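The form predicted alone is given below as one chain in structure tokens.
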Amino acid sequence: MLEEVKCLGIESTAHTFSSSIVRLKSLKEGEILSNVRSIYTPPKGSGIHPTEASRHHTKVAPAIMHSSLKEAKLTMKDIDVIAYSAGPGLGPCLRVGATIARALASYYNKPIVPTNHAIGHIELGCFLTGLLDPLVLLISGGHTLITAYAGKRWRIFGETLDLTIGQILDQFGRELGYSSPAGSIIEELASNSKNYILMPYTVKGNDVSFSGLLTYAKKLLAKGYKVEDICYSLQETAFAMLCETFERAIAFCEKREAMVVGGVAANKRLSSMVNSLADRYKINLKVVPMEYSGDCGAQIAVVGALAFKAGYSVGVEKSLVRRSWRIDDVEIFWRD
């Protein structure tokens, strides 16, 4: 097996098409050589339309792939393995990345590694922060869960029962007339208020439910409440629910390090609340750097390199996609 692996990672689960190349020796030693992306923006007031997003990915793919190789100062002949996001995600979007991976692998005779998008967020976070065994809060448009590694799996210690945190921010943003993703807009509006409105707070065991919170926020908007006050209250309530479950998981798992990853990790208010938790429990908490919090090829390339170094790859005929793919269904080949 190669001591050092150069992996080309292709990300295409939803609104982002991205290509990245990493050079990796281990989870502790390596370098991101390139990370290029293009984000599909739907019309104002709209969410992501899978077909339109996939058309965007198809259109920008050649330029993104070329820029990724150019930035890394490599050619396809230098690449050891190709990884792509096999799921979870939007079917038409996933198929674009998978098709490109198959075409490149066939033409250049390269092995393929199908990767789980959520595992990518986690392992990229570990690679960037230096944490090796953290309790993880993964929060994005596609995921809201708390996980820790045990027995060759990332095990779930809490998750959403309906909408993800990213979905409620995006959906309320669309109600205001903005397009997805709208998390940064909600954050900006919320920063202009300190007037909290009592909202539904739903924690069941160590799981959260956000659907009632979103419905209530929409009703307040229809009644003429100030937009900034609703955004502030929506954020505060949702983030408090996440912090309650994350704190309970910290106490249960007794980890000495924790990490926040995913697109919503870029929210400064949430980072502040989670940091307060870390101070209280005296644990080493890291938040993934903002540049890599959203979907990107680097998360796919890191997992692809780790899996390939551990001896895993597939042929073109087995390079499938899985629209629904839980992280606790994924066997981790590269961790002890």
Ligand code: AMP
Contents of the next structure:
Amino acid sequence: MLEEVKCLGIESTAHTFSSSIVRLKSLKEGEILSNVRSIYTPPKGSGIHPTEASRHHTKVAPAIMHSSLKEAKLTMKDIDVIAYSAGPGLGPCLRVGATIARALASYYNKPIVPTNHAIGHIELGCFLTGLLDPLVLLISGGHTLITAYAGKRWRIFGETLDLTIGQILDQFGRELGYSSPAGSIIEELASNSKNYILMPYTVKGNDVSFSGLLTYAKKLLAKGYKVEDICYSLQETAFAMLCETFERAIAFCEKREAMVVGGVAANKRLSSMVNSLADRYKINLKVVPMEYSGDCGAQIAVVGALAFKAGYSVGVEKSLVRRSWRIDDVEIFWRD
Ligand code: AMP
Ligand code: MG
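I have the form predicted alone already, so could you send the form predicted together with the ligand?
Everything in the complex follows now, all chains and molecules, and the chain you saw is the first one.
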């Protein structure tokens, strides 16, 4: 077995097309050699149109693939394995990444690792933060869940029952006339207010529900409430719901490490709220560095390298895509 694996990772689940090359010995030892991306931006006021996003990916793919090799100072011959995001995600977008992976694997005779995108956020987070067994809060456009590793799987200790946190921020942003992703714009607007308006707060068991909150925020907007106050209250309410469930999971799991990953981890208010939680419980909490919080090829390349090192890869005929794919369905070969 190779001691060190060079993996080319391709990400294309939704708005981002990205390619990355990593050199990895283990989760503790390795290097990201390149991580290049291009993000599809829909017209103002609209969300991702899957076919339009897939057209964007097809258009930018050659240049992005080329740059990732160039930045890593490698050629395809140096690559040991090709990984691609096999799901969950938007069908047309997933197929672009899978098709490129298949074509490269066939032409250069390389093995393939179909990779779960959410597991990618988590394992890249572990690689970057140095936390090997954290309780994880994954908050992004596609996911909102709390997970911890046990018995070959990332087990779910709480999740959203409807919309993800990224979706409510993006959908409210669209209501304001911005295009997705709008999380950072909402953060900016929220930072100009301290006027909290009471909003629906829905925690059921250790799960959250965001749809009522989004509807309420839209209603306040229609009634003429100040945009900054709504953004502030929306963030405070949604983040408090996440913190309540995360706190309960911290107490339940008794882990000494915790990590926040996914695009919404870039939010400073969220970061400060989870950090004060960690101080109270005296646990070691790390938030994934902002550069790697959103979707990127590195999350796919890290998992591809780990899986390949553990002896897992498939041939071209098994390199399929899955639009729905829960993380607790994925067997983790590379962890004890
Ligand atoms: P991902 O799906 O992991 O790429 O994450 C994308 C999501 O992160 C989108 O819903 C964005 O609106 C959201 N996002 C990005 N930056 C921020 C931010 N600063 N605050 C809140 N959400 C953010
Ligand atoms: Mg993501």
